[in-house]
Structure formats: C-alpha cells, structure tokens
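Below you'll find only one chain, the form predicted on its own, shown as structure tokens.
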Amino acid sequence: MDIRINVNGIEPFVEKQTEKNLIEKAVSANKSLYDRTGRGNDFLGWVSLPLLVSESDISEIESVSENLRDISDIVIVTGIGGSYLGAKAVVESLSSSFDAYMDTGNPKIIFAGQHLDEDYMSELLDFIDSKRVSCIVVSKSGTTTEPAVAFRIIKQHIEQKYGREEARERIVAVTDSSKGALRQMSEQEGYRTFVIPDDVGGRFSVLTPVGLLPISVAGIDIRILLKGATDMEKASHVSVPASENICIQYAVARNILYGSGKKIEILASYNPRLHSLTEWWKQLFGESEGKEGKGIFPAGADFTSDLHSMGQYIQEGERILFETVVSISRPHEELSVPDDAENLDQLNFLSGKRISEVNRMAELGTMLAHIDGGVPNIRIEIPELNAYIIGQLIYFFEKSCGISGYMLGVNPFDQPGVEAYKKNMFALLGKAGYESEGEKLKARLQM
C-alpha cells in the first residue's frame, strides 16, 4: 500500500503482553465488521462500500456534477456533520490553497447549514447575489435544524432569482430513499435526488453521493478516489494478517496508549490543506467512540503553526496525550530558500534548501522532542496528496475507527448523545410538543 504506519514512537510506552492481547482483540473486531456480528451491525454498509459503487452510480454523479458546473459559479452544499465534513476534507486537500481566488474552470464549493450564525448567512446571500448559484442539500431527514434553516433561505434565494421552474435544475437533494421531509419536498418540487444508503451513517458517508457529488462538482476524479478506497479495503480485509494490516496496527497502537492513560489523541500534519481532513477525523472518532464514559478525545493541530501556540502544552503539560502525525513525503511544487548577501536574518545556513526539507526537519525534530517529553508518536506516512491517496486515507481511518470502537466495547455506529442539545433547543424555541420542558429550561436559565 502507498500508506504506511510507523509506531516506533510508541515503543517506550508499550508493554509487549498488552500489545499481543490487543492484536487478538483487533483481529476479532475486524472479523465482526465483516460478519456483522457486533453492535450497530445495521450500519455497516460502509465496510464494503467502495467495491459496491456501480458504473451507473458513478456515471450519474458525473453527469449531474457536469450540469452543475456548466450553470454555476457557486455551488452551496448545505449539511452538518458527516453531511459536509467529508466532502470539505477531500475538496480542500486536493485544491490549491488559493483556490477561492483563482479561476479554475470549476464552480467554487461553499458550505452552509453547519451552524446557525446569522452574520454568515447574511454575508453568504450578499456574496452570491450576483453569482450563478446552485445548491446540493444533504440531509437524511430534511428536518435537522441547522441545514434545514440554511436550505430554506437558499431555496428562497434561488427561486426568487431564477423562478421555480429553473430552481428545479439548480437544486439537487441527497436524502433518504423513501421517507423524510426532504424526500417529500424533492418529489413535490421535482428535484434531482441521490440516496443516502440506509446502512451507512453520516460520518462514514463520504464515499456515497453525500461526498462524491460535491467532490465531483469540484472537478476531482471520484473514480480515482474510489479506487484508492477499494485498494485500502482489500489491504485491510479480514483475510489480511495483523502484521500486514495497517488498520489493525493503528487501532491497536491507540488502544494501547489509551489503556496506559493517554486520553487525548492529537491528529497533526505539516500541510495546511489537511486541516479539514482533521476536522472530519475528529467527528469520525469522537462520535464513534465517545460514549458510555469511554473514548479517546480527538483533537487536531496544524504544525508548525500550532507549535507556536499549543506546542508548550504538548511538550510539558499533563502527560495525557499522544500524537498521530500524517506525514507527506513529497510536495507538488519546488521552492528553495534564496541566498542573501547581507544575511541580516541569519538564515544563509538554509540557502539552497527546499522549503519541504526545512519543514521535514521541523517535523522530525518535533517528533523526537515530543517523545522525549512523554508524548507517544504514531506516524501515518503518505507519499503525496492526490485523489488515490486521499481515497486510501479515508477508508483507512474509517476501518481503523470501526475496529477501535469494537475494541473499546462500544457501538461505534450510533450517536445517542447528539440528541440532548437538540431536545433542549427545540424546547427553548417553543416547538410543538416541547412546551412543558421549555418552561423548565427557561426557569433554570432565569429567562
């Protein structure tokens, strides 16, 4: 495989017998994913998903995305959680850092519905007022508050600008196959629709139309992305021994560290284009493992930037954390540090060195410093950023998460705690059926 895992940085913190026991547990967990014998087994459609996406599915996504590219300057994706994080992660990791300021020939992908900020939505409406705009609305039910509010506003804008007939060509829904408010609206309005599989949860849905459609609109080859995911599925199959299965190795490493008191995992990278991938990873692991009083807390860091903010705590704070670093071997471009005759900044010792070499030495130096400071280090090594590698990386994290969750003894595929804030919000806003609870909450808040 193109992706490699290096766990040498956890060896000073590992007991060999513990490692052996956990390898056996991880092998059993991986088998449960394929046998569908574990908790939450009705949400395991993602396990073999890369193999099951048909040519007709891909062609339909490509056809719709081509139409959206032809008629749009801006395509707004409305969704929250898994309905947008995976697409955002892939698009940003495979686009120029300055894509927003460039004419790439593809529409710009903008996200809405991931929060309820009034200023953001107002500014978005001002920004798109003079642009050709379309919308991909992603929601299983169509009633999740944040994306539903955003979509209502964007739908009104599109209908007022183009009329209801043309709006049908500019709005595409990704939703349930047969039920829910968005499905009903789509059939009533005549929107083009794609289906969120019943057996795939939101945080595992990036390789379904939830992620593939906006990724394709951005001009990224989803066939190559899926090929990477397919190859990683084969490399992490239940038939692959633990000594060669990097998903098992990652799950084992993080659970060894968790058992030794390391409660926080920092996913770090030295490439700013991976920031949104980290945000997707945080939801994947946080929502899958954080329940029943258990779970590693997933945090993220962008190095070297965050070494100048969080670096002090990582080096010398409480010894409750470990790092997983996504390390990229090759940049796409080539740029060296120039020589300066006066050398006032005293950087001539770097003259002629590529920026990537300086970044690499910062990465390796940081790894050694953190290990010496009591921070175990796992390295996920990838050769470069491209669609094939990102497809591998997405499936690698998904499979590792499923294995790790089963090792922890939780259901990795539900999220009961997510509903708590929603019930309180509905009650405080006066939604029908929540009146009594609303009065109690307002009394507590002294409203």
Ligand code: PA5
Given for the second form:
Amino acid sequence: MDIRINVNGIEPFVEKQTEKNLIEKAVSANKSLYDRTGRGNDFLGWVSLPLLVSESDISEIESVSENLRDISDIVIVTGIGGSYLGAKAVVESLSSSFDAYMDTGNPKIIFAGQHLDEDYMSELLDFIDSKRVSCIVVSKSGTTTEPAVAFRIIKQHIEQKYGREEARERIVAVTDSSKGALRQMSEQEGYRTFVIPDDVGGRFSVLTPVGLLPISVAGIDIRILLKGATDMEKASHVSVPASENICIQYAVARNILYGSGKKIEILASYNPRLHSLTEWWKQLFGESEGKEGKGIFPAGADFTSDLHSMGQYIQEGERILFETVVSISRPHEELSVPDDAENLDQLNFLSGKRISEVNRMAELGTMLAHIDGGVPNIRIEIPELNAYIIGQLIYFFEKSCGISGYMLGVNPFDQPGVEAYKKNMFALLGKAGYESEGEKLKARLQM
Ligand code: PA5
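Since the one above is the form predicted on its own, can you give the form predicted in complex with ligand PA5 too?
Time for the whole complex; same chain goes first.
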C-alpha cells in the first residue's frame, strides 16, 4: 500500500496493556463490519462497495458525465453533508488550486444547497446567468431542506433558460431507489437518475454515484479512484492481521489517546488542496462517533497557515488535543527559493532550497514542538496526490471510522442528533404538523 501510518509520536502516551486490549477490540470491530453483527448493520454496504461497483455502473456514470461535460460550462451540485463533501474533497485534492480561474477544458463544479444563505444563492444566479449550466441534484432522503431550496431555484433557472424539454438533459438526480420527494419529482419530470444504495449512508457514499458522477464531470478518472479504494479494502480486510492493518492501527491509536483524556483530534495537512478532504473527514468521524455523550471531537487545521492562528492553543492550551497529520512526500512541481544578491530579507539561508523542503522542515519541527508540548502525533504518510492514492485514503478513513465507532460502543451509522435542529426549524417556519411546538419555541424566543 502507498499509505503508511506512523505512530511513533504517541509512544509517550501509550500504556502497553491498554494497547493490547484495544488491538483485540479493533480486530473484533473489523470482524463485525464483515460479518454484519454490530450496530447499524443495515448500513454496511460501503464495506465491500469498491469491489462491487460494476463495469456497467461505471460506464453509465462516464457516459452521463461526458454529456454534462459537453453541454456545460458550470455543473452545480446541490447537496449537503455526505451528499457533497466527498465529491468536493476529491475534486479539490486532485485539481490545481487555481482551476477555478483557468480554462482547463473541464466544466467548473460549483456546490450549492449546503447552507441557506440568500446572498450566496443570488450571487450564484448572477454568476451563471450567461453560462451554460447543468445540475446534479443529490439527496438520499430526497427531502432535506437546504438542497431542496437550492434545487428549486436552480431548476427554475434552467427551465427558464432552456425550456422544460432541454432541462431534462441538464438535470441529473442521485437519490433513493424508491422513496422521497426527489425520487417522485425525477420520475414525474423524466430526469435521469442514479441510485444511492439503501445500505450506504450519506457520509460513506462518496464511492457511489453521489461522488463518482461529479468527480467524473471534473475530469478525474473514477476507475483509478475506485482501484485505490479496492486495494485499501483488501489491505484492511478482516483476514489481514492487526500488525499489517493500518486501519486497525489508526483506530487503536486514536482510542488509546481518547482513553488518556485526549478528547479532540486535529486533522492537519501542509497542502491546501487537502482542505476539503479535512472537511469530509470531520463529517465522517463527527457524525459517526459523536453520540451517547461520547466521541472524539474532530477538528481541522491547514498548516502552516493555522500555526499562525491555532498554533498557540495547540502548543500551550488545554492538554486535550492530539494531532493526525496527512503528510505528503512529493509535490507535483519543482520550485526553489531564488538567491538574492542583496539579501535584504535575510533569506539567503534558504537560497536554492525547494519550497517542499522548507515545508517539510516546518512539518517536522512542528511535530516535535507539539509532542514536547503534550500533543501526541499520528502521521498518515502518502507519497503524492493522485486519484489512486486518494481512493486509498478515502477508504482508509471510512474503514478506520467504522472500526473506531464500534470500539467506542456506538452505532457509527446513524445520526439521530441531526433531527433536533430540523424539528425546531420546521416548527419556526410553520410547517404543517409542527404548530404547537412552533408556539412554544416562539414564546422562548420572544417572537
Ligand atoms: O451522512 C449523512 O447521512 C448525512 O450527512 C446526510 O448526507 C445529509 O444529512 C444529507 O442527507 P440527504 O442526502 O438525505 O439530503
């Protein structure tokens, strides 16, 4: 495997017997994922998913993607949570940081429906007014308010621009096979649809059409991505011993630290392309583990930028943190610090050094400083950013999350807590059936 895990930076925090017990627990958790004996076992479709995506599934995604690419300058993906974070993570990690400003030959992917900001939607409509636009609408339940509101607006825009007939070519829905308003609407309107399997929850769905379609539209080879995920599935299979299974090792390391009072995990990287991968990871672990009064709080940091904002807290604040760094060995490009005869900025000690070497020393220096300050360090080491390795990384985190959630003793595949805000929002907005709750909330808010 191209991904390695380095846990030397947690050694001072490890008690050998605890580690041994937790390895046993992790092995049994991995077994439960395969024999489907744990909690939430009707949502384990993702475990073998990369192996099961068929040639015809891939070809269909590629053919729809090809058409969207031909007819669009902009493809808007409407979705929230697991219905957009995975696609965004993969597209951004495999694209230049400046793709949005360049003519790359690929349509631009824009995300909407991940919040309810009126200005964002108005600005989006202004921006797409003179562009060729299509939309991939993603919602497993088919009833989530944020993407439904955004889709209603974008659907109207597309219909007014192209007429209802052509809108059918420009709108593709990814949703449940039979339930929900989006499924019903798609059938009535005659949209092309892709199905999110019943046994795959939103945050584990990036390797279904939820992620694969937008990723393919962005010009990324989804076959290579799936190959990476498939190989990681094999490398973390229940038959692979703990000493060689990096998903078990990561799950064990984080649970050792959690047990020793480290309640917050910061996922950090030194490459801005991984910003959205961190956002995806936060949802994956936060929504899977944070329940029943338990769970490591997943936070994210972009280094070295955040060393100048969060660095102080990490070094000297409450000692409840540990850090997991996604460390990339090789950049794609070569660039060195130029020499300057005048040396007014006093930087000539760096002359001729690759920027990546400066970044590396920042990374290693930070690791030691943080360990010395009481922040244990786990390193996920990857050689470079490409579709094969990102496929591995996605599956690595999914499998580690399933194992870790079972070790914690929760159901990692539900999200009952997400309903609380929705209920209040519906009550405050006067949705039928929520009338008396609405009165109570308005009294509390003195509205
Ligand atoms: O992981 C999950 O299940 C959630 O984050 C969902 O993806 C999110 O709430 C969006 O749901 P839906 O796809 O039903 O609109």
